[in-house]
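Here's a solo chain for you in structure tokens, the form predicted alone.
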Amino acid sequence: MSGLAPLLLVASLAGWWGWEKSKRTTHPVEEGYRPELQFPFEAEFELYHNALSLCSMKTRLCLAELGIAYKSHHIDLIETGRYENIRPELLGVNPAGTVPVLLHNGHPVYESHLQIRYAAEHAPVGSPRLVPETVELREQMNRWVDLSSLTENPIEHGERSAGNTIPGLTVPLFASMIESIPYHRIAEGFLFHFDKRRPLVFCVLKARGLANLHRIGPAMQVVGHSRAQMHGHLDALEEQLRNSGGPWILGSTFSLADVSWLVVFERLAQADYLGVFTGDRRPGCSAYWQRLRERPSYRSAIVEHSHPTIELGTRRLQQAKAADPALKRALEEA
């Protein structure tokens, strides 16, 4: 009878895997504006969205600029605790795991360079105008909007776009951030996620720790290859907002393009690379950040979803930079 029981043992946990595996089915989705699906809803608009999750924070930030009230659906991902993200709740509004997603009446908006543009073409009377009205602004506004939002592949597309070097330079602030997370919860992530990558990169993160991310070699490749890139976009950035004469994007005109290039600043911020691309180096980026941090719309887009993991993560980083030279070399310099 006891030799049955290691038998049981793994009939059970193999029961176990496969019902709960039947309740996380996931597989790509089609972008935009879905209107023959639909979804329970409580409020007009709801969002499915994660406090780290740079394409969250597009869409969150403008929501508020147009005034648009919202039901807020927050999901955490492993960096911000736990893999809701591949749990029911989130697969059943979109099976691809990813957010945010954008309920308007129920019916799905995926993708954030997609959910702002459908937004703002579904404001309120009176919400602020964030579309210019000429074709030549409209054209330029979506050239800034594509070059800072992440399309496929990132890592591998880095000179496509800002929002593709991102993933890299996150990197320090995920190996600070998954130093607070169990391992157990990471497990979650070999059993159910869709990219088994994504945990193992975690767990070695974690074992090696911060202080030894500078001999990571692939890390640091990635984080040097992005931190170049960035540099590139954000030259560029400059000239854009010398040219047009501030103080955004498009000139006078606060558009899209300035919601979606708020957010690359705020994950420079959070991963402590303000230093390394702003400053004297770019001083038209410098102001056009503060101007960004004074819009009311940061603070209640941003600021009120802060998360402790995140706050946590960007100190340690900090405080690792400053006991490590090499460190902070190896992260910061070319």
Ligand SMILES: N[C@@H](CCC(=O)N[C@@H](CS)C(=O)NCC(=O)O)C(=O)O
Given for the second form:
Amino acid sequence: MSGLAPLLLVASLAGWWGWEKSKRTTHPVEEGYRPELQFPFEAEFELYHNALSLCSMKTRLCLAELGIAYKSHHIDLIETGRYENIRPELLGVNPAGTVPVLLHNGHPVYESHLQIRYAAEHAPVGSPRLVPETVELREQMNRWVDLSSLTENPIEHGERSAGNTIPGLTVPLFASMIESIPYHRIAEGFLFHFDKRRPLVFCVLKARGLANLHRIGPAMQVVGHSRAQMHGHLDALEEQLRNSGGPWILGSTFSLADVSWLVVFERLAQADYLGVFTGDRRPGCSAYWQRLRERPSYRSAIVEHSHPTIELGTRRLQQAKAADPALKRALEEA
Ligand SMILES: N[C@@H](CCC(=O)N[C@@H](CS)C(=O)NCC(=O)O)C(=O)O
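Pass me the form predicted together with this ligand as well; I've looked at the form predicted alone already.
Zooming out: every chain and molecule, the one shown earlier first.
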């Protein structure tokens, strides 16, 4: 009998894992508006999003700019506490297990750069126009939206867009935030997350601690590459702001391009990188960021969605850099 107990335990655990796994299976989804899919809904617009996620911030900000009210579903990612993105509530509307997901009358729109375009086209009459009238300006806008977007395999393609450098530049903030998340929550990812590198990276960051981040070679390599690439993207933005005459990317017209870049600057602020990329080095970008923060949408879509784990993460990161010049140098210059 006693020999049977361990076997029964293993069989039960395997059964539980198989059952759970079957409810959490993920697969890629086709991007864009999907009128053939219909999910239960209560409000015309509903948004599944996360406080930290760059793409979620972008869609929230766009809806705020357009004055579109929506029912909010906050979904935690492991960085903000737990893997709610691989639980049935989100998988029911996005089998890919990622945020944001915009629902319009129950039909999903996948990918934030397409959600903002969709929202701009379907905003109520009288909403501000975030897409310019002329073909030439529209093409420019699209180019600047793409230049700020997060696309496939971002870490490998930082040269393509500023958005793709964001995960690398967020590594120090991740290392700081993950100190608040218990190991058992992170480890759940080994069992059920679609990308096992995620729990692995977070476990390593947590085990080594923020104070030792500059001693983790591969992490520092990613940060260094992303930083160099972001310098290139912001030089281009500085030039564009000069050439367009400002105050916005396309000149006098505030557009989806500005929506999309605002969140890039917000992440640089959260990850304590503004000092490296703005200031005297890029006065145009600095003034632009100041103007963006003065927009009412910044308050309602970003400030009012701030999350204690992010705020604590930023503070800890600032303190760690102040306490150790070698860490600061490695993250900002080396
Ligand atoms: N390209 C997609 C990115 C979607 C995406 O990867 N979202 C991240 C947050 S920014 C996510 O949900 N990650 C969940 C996870 O990896 O656990 C978009 O723009 O919507």
